[in-house]
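Taking the form predicted alone, here's one chain by itself in C-alpha cells.
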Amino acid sequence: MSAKPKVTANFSSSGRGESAPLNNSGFKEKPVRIREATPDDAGAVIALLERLYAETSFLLYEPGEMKSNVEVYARRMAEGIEKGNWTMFIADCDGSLVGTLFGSRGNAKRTYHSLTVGIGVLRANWGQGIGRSLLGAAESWAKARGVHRLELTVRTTNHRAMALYERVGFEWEGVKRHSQLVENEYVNEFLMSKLIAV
C-alpha cells in the first residue's frame, strides 16, 4: 500500500498564497488540494453542487432546483471576492472537484464580523479529512480578515457532520424548529458557531 498523499492548501490572506501541507488524516488515493475558488472555476463548481444536491438531502437545494448560468455565477463570485464579503474553497482531486465550502459575511456593520459557512463533500470522499481541511481554510481566511465568528446550521439528524463541527471547535447555540421542509416533512436544524481570536 502506498503512503498517504499530502493535502495542500492555497489560502493565504491574499487568496494566492503558496501551497502548504494541511494537518489532517490524508487521502486514500490521489492527492487533493484545497484552494480558494476563482471565477474560472464557476462551471466546475456548478457541476459539483448539482452532484452534491443529487446524492444527499442534507443540503439546502433539491436535485435540479438550483438553476445557474456559468457566466452569471462567475460574475457573482468575482463581485464577492472583490468586495471581500464572500469566499469559496474547493477540494481539487487531480482536476476534479470533490468538495466545497462557501462563506458569506454579514451585510450590516454590526454583523460584518461574522461568516456564515456551508459545506459539502461527495459521499465517495467522506472520511478522508476533506471537510476538516475546508473548515481550516475558511478559518484561516476569516482570521486574515478580522472575522470573529463562524456560524453554520446542520440538520439535527446529520450526526456525522455535527461530530466534525464539534471536533473543530463549533458549539451548539440553539434549534431552528421546522426550518426546512424535506420530502413533505418539517425538519429541525441546530445553529452552531465558533468564536475565533483576531
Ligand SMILES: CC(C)(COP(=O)(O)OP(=O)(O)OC[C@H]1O[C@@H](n2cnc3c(N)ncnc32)[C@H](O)[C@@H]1OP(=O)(O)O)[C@@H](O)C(=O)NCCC(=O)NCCS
Second form
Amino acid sequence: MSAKPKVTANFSSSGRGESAPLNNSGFKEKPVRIREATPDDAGAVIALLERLYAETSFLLYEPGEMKSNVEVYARRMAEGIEKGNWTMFIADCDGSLVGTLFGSRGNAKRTYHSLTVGIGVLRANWGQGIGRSLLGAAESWAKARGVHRLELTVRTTNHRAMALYERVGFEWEGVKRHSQLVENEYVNEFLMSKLIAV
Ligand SMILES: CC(C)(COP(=O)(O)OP(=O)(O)OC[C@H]1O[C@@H](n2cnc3c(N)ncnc32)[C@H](O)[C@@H]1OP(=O)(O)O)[C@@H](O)C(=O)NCCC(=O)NCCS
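Form predicted alone already given; the form predicted together with the named molecule follows:
Everything in the complex follows now, all chains and molecules, and the chain you saw is the first one.
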C-alpha cells in the first residue's frame, strides 16, 4: 500500500503563520506544505495553473487560454492581499507547487461576507488529502476575517470534487443550467455553499 505524504499547514484560525500537521496517516519522503501564496509565487502559480488547465476540463479555462504575465499577476495578487478581499493557498511539495485554492470576497457591502473559491490539485497528487487541507486553510482564513459564507460551483459530472465538498460540509443549493460550453456541449454546474459560524 502506498503511503500518503505528510500534509502540513502554516496557517491557523488566527491567520498567523503557525505550522500544524493536518494528516498523520502516513509519510512519504516529500511532505506537502500548505501555505498562503505571496506575489513572489506568481510565476510558479501561473505554471501550476497552466498544468492544471491542460490536465482537466473541470476548471474554468481551456489549455493555453489564460495568458498571464508574471508581473501583472504578482501586482494583482499584491492588491488583493492588501485589500483583504482575495486569497490564495498553495500546496508546496519540496519547492514545486502541486495544488492551489483561490478565494475572492464579494465586491459589494451586501456580498462582502461571502468567499467564492476555486481549487485544483495535480492529478499525480490526488487522494493525499491536499484538496481537503486547502479547503481547511480557506475556511480558517475566512473565519478569522468574519466571512460567513463559502461558495463554489462544480460541474454536475465532477463526482470526485462533489464528494470532497460534501465531506467538508458544503451543501447543495441549486443548478446553473448550461452555465459552461465544454467541447461544444452546454453543461450544468451545481451551486454549493457552506455557512460558517463567525
Ligand atoms: C477535486 C480535487 C481538488 C480533489 O483534490 P484531492 O487532493 O484529491 O482531494 P483529497 O485527497 O483531499 O480527497 C478528499 C475527498 O475526495 C473524495 N475522493 C477521493 N477519491 C475519490 C474518488 N476516487 N472518487 C470520488 N471521491 C473521491 C473523498 O471524499 C475524499 O475524502 P476522504 O479522503 O476523507 O475519503 C482534485 O481531484 C482536482 O483538482 N480535480 C481536478 C480539478 C477540479 O475538479 N477542481 C474542482 C473544480 S469544482
